[in-house]
Structure formats: C-alpha cells, structure tokens
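Taking the form predicted alone, here's one chain by itself in structure tokens.
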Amino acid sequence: MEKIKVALIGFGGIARFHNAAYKTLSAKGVPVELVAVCDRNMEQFTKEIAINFGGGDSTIPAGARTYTDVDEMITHEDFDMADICLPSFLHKEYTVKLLSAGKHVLCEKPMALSYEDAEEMMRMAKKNDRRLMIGLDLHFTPEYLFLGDAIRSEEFGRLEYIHLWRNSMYPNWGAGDHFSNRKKSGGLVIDMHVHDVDIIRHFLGEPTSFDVLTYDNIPYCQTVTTLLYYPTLAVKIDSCWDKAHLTPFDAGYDAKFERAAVRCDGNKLTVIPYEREPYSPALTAVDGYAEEIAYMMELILEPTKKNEANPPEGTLATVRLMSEIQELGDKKAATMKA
C-alpha cells in the first residue's frame, strides 16, 4: 500500500508528540511517513521542549526536510496531509491555505478562535474535497471511550450525572507567551476546556443550557466552572491552567449511573458497582495522538469512509458552544468586578 506523506506544521511542544506518533505508527506497519517538518524558527528543529504532560520526541526523522516557509515546502515538497501544530490563532490561516493546496488537514484544537473561522475551514474542505480533521485525542482515549460506550449502551444503567475536570500550571512554554493572549490563545476556555465539553457534547448532544463561572488571576489564565444542563442530568466541567509552578496536569471525571460509579482519574479507571466489589476494566494502553493520526489515515485512504469518531461538524458545533460559553463567562465576570 502506498504511504501516506504528511507534512508536519509547526513544530513546538504538542508537534513533538505528534512526530513521535508518526515513529510509532511507521514501526506497526502503518502506511504514513512524515517527509517534511516546517517551523518559521529553525531553532525549534534543535531545541527540547516540555508541555503540562512532559517532553515529546525532538528528533526529526531522517530523511524528513525541514523549512522555514509554508509556501516554499508547498512548491517543493511532495506530500498528501498536512499536521497543523500552530497556535490556535494561526489555525485557521493554515488550514485554509494547505486545504487550497489540495492537502488533507490534521489540525490541532481547537478548531478556531471564532465560529465564522471554523465555517470558512469547513467549507474550504468541502469546496476542495480534502478532508479535515481537529485533534481531539480524548475521541480516540480509552478511558473516555469507555465512559461513551457506557452511556450509549446503558450497561450500568442511565447517566445520572458527571464531573470532568482538568488542570495544569500555567503554559510558560507557548512561543512569545501567546498562551496569555487571548487573541492568540482564546484563554483557558476555547484552549484546554474545549477538550471536555467537546467530548461530553460528542456523547450527548447539545444542552438545552448551561451556566459558566470563570476567575481571571493572570490575565486570560483563568479558572473555569461550566454547567451543562440536560433533560435528564446535569454535567460539571472544571478546568485551571494556573496551578502552581511544575504542579503536575492532571485530568479525569466521575460519572454516576443508576447501578454504578464510574471513575477515571488520569489513566487509572475503576468501575464501582452498587452490589459488588469495584474493579478496573481491562484497557488496550493506547497513545491517543497515535489512534487519531491513524484513524486520519483511513480516512483518506478510505474516501467514502464516514467520520463517525471525530467528525468535523461536531467540532464545528462544539466551536459555536465555546464561543458562547466564553461570552457568558466574560458577562458574568465583567459584573462581579463592577
């Protein structure tokens, strides 16, 4: 089968993860090679950086050519897709030209920083027959698989209610401090709380409402409380990116359901039934980073293959929830400190 060439776009801290992906994926027999690796900063093809989860691989493949200009890999470089790695404020911009390009696109989330941005990604997509994809790894996580297939197959009975959380220090590592921007960042909100309200609304669907409660302490470096509401249950989703200095990430949720606990607390998931003894399930260790770049593959080597574990609209959906759970947020904050 023919490989695969993808382009990486970007090659900061979450790039590192995604080349390392690309090795993992190549050593089992996947047909995909990172051929190209394109930074503005050609110090960053060098350089080791860590995130809130750790380090990624640095090493560029061998035989991978690396540029400085978007445009000049485009004119010279041959390949298929497209890894977009930027800052999320650049999202958009590249994803539009690579898509023109006649490249499929694998971008990192969120998706944009506005709804009218993600519209114009979509359709550049359709218009060109490329197809686009939001790097959301919890869609291809075990523990939040799990926890999806339990709602859906009711195992354990009705989803009653659920607490997600996430939190990290501050991220001293994006290029020009751009996290505290929110401009180029969208704040806590559409960068790092995107990941549980996307999922929930993956599992779900929309809320018929929901309530938000945010506290700035750096600027745009917030603490964020979102309640979604459905006709049946209600959902809490917590996330701070201001710990302090090196507190560890950590992410998890506890679901209730009529016969039983749920819990996952990083990548340790316990089942605690109401009439026996609790028990961890047995999970395939996966990387997440991995599944998705390989779930993209088959998407493009598949062309009539439907998107049902990622889909772009859904992304798109979950855009248009962000933007109003920031404004919300960004009301309610402008009148407590009045």
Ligand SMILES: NC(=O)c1ccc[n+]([C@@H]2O[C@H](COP(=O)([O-])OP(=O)(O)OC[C@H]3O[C@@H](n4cnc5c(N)ncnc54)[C@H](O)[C@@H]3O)[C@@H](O)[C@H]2O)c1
Second form
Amino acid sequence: MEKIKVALIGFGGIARFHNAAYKTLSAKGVPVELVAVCDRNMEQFTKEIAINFGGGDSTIPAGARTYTDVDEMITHEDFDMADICLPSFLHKEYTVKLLSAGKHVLCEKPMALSYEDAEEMMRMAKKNDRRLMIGLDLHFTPEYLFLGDAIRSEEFGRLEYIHLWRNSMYPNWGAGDHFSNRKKSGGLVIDMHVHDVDIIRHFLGEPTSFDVLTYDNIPYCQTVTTLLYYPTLAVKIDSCWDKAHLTPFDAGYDAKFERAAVRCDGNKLTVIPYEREPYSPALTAVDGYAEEIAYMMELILEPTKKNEANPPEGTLATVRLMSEIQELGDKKAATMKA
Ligand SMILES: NC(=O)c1ccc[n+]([C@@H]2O[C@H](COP(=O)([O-])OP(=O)(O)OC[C@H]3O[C@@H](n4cnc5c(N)ncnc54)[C@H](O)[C@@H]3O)[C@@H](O)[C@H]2O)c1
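How about the form predicted in complex with the named molecule, since we already have the form predicted alone?
Let's see the whole complex now, leading with the same chain.
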C-alpha cells in the first residue's frame, strides 16, 4: 500500500512527540512516512527540548528533508498531509495555506485564537475537500475514553459530578516565549484549559450555563476554574501554569456516578464502587499522539469515513465556548481588581 507522506511544520516542543509517534507508527506497519520537517530556525532541528511532560524524540528520521520556509517546502516537496506544530497564532494562517495547497491538515490545539479564524479553517477544508483535524489528544487517551464510555453506557449509573484538573509548569520552552503573550498563545485558558473543556463538551454537549474564575499574574502564575452546568450535573475544571519550573505535570479527574466513583490520577485509573472493593480496569497503555495520527491516516485513506472521534465541527464549538469563558473570566477579574 502506498504510504501517506507527511510534512511536520514547526519543530519545537510538541513536534518531538509527533516525531516519536511517526516512528512508532512506521514500526507498526501503519502506511505513513515523515518525508519533511520545516522550522524557520535551523537550530531547532538539532536541539534537545523538554516540555512539561517530557522530551519526546528530537532526532529527525534519516530520510526526511529539512526546510526553513514553508512556501519553499510546498514548492519542492511531495506530501499528502501537513502536521502543524506551530505557535497557536499561526494555526489559522498555515492551515489555510496548506489546505489551499491541496494538503490534508492535522493542526495542534488550540484550533485558532478566534471563532472567525476557526470557521475559516473549516470553510477552507470543505472548499478544498481535504481532511482537517485538531490535535486534541484526550480524544485518543484510554483513561478519558473510559470516562466517555462510562458516561454513555451508564454502567455506573448517571454521572452526577466531575472535577477535572491539569497543572503544569509555565511553558517556558516556547520559541521566543510565545506562551507569555496572550495574542500569540491565548494564555492558559485557550492553550491548556481547552483540553478538559473540550473533552467534556464532546461527551456531554453544550452546557446550559457556566461560571469562571481566573487569576492571571504571568510570569508567576495563572489559574482558572470553570464550572459547567448541565441540567442534571455540574463539572468543575481547574488548570494552572506555575512559574516554578520543576512543578510536575499533573492531570486527571474525579467522577461521581450514581453507583461508583471513577478516579484518574495521571495514568492510574481506579473505579470505586459504592458497595464493593475498588479495582483498576485493565487499559492498554498507548501513545495518544500516535493514536491521533493513526486515526487521521484512516480518515485520509477512507474519504467517506465520518470523523466521530474528534470532529472539527465539535472543535469549532469548543473554540466558541473557550472565547466565552475567556471573556467572562477577564470581565470578572477586572471587576475584582477594581
Ligand atoms: N497537545 C498537547 O498536549 C500540546 C502540548 C504542547 C504544545 N501544544 C501546542 O503545539 C503548538 C506548538 O507548541 P510548542 O510547545 O511545540 O511550541 P515551540 O515554540 O516549542 O515550537 C514551535 C516551533 O515553531 C517554529 N516556528 C515558528 N514560526 C514558524 C514559521 N513561520 N515557520 C516555520 N516554523 C516556525 C519555532 O521555531 C518553534 O520551533 C502550540 O499551538 C501549542 O499550544 C500542544
């Protein structure tokens, strides 16, 4: 079978995890090949970079060509899909450019920094009849898939309350410190809080209402707590960026169902039935990025396959909700400071 040729654009922190995923997938026989890597700064091709949850793989595969200019790469390289790992303020511009050049696009989260930009990305994918998916890896992470299944199947009864959290060091590895600039990264709310809000919106749909509390004192710390209300349950989501660069990355959830609690601490999942002994469901450990890319390969190979795992229409709705959360958070923070 012919391999799907991929060009990775932006070879910074998260690209190292995508790079590792392509190697994993090739080794497993998935028909995908990383043929080119582009970064405007050549030093990135050889640098070791560690992000909040590790270092990934910094070695570009021997057969892949390197470029410092995306247009030059489009002119000289033959590839089917662009994997965009650029700073967030560039997502819309480069997604539109690559879709217009006839490439399928997997773009890292957040989709875009405004709803209008995200809508344009969707329009261009339709116009050029190309696949577009946003890298929201919780959609492919077993512990969160377990939660989604439990909510849908009501195996433990109805979900009544859930608390999700995601705490990290401030992302100081970003090229040119783009994470410190809200116009470039969206700040904590748009950049990292999006993971948990998005996965909950995917499982439960649009909330009836929400409330938010933010504290933004970058470079020392940023925190946000969002409450999403649904007719019969409430969701609390906490995220934090902490200037202490050794703050360990920590994400998980605590879900209260009618007949059991389900707790996820990193990779440790425990079901605590209300009238039986706790147990840990057997989940196969997988690389969420590799799963995400493998799914994108399926979508490209099967043009009529519906993207049910991580539909871009859903991500677009998340962009709207995140903007509203950001707006209300800012308004309330300004009132409290006054
Ligand atoms: N899914 C996740 O868990 C996760 C984790 C971290 C980051 N991200 C997202 O990935 C994106 C990149 O983040 P990062 O941490 O890798 O940042 P980074 O700064 O480490 O990497 C970005 C890279 O893009 C390059 N670049 C910038 N402008 C360019 C251009 N015009 N042409 C070519 N290269 C250019 C930079 O030199 C840099 O190497 C962000 O949108 C971020 O939110 C996702």
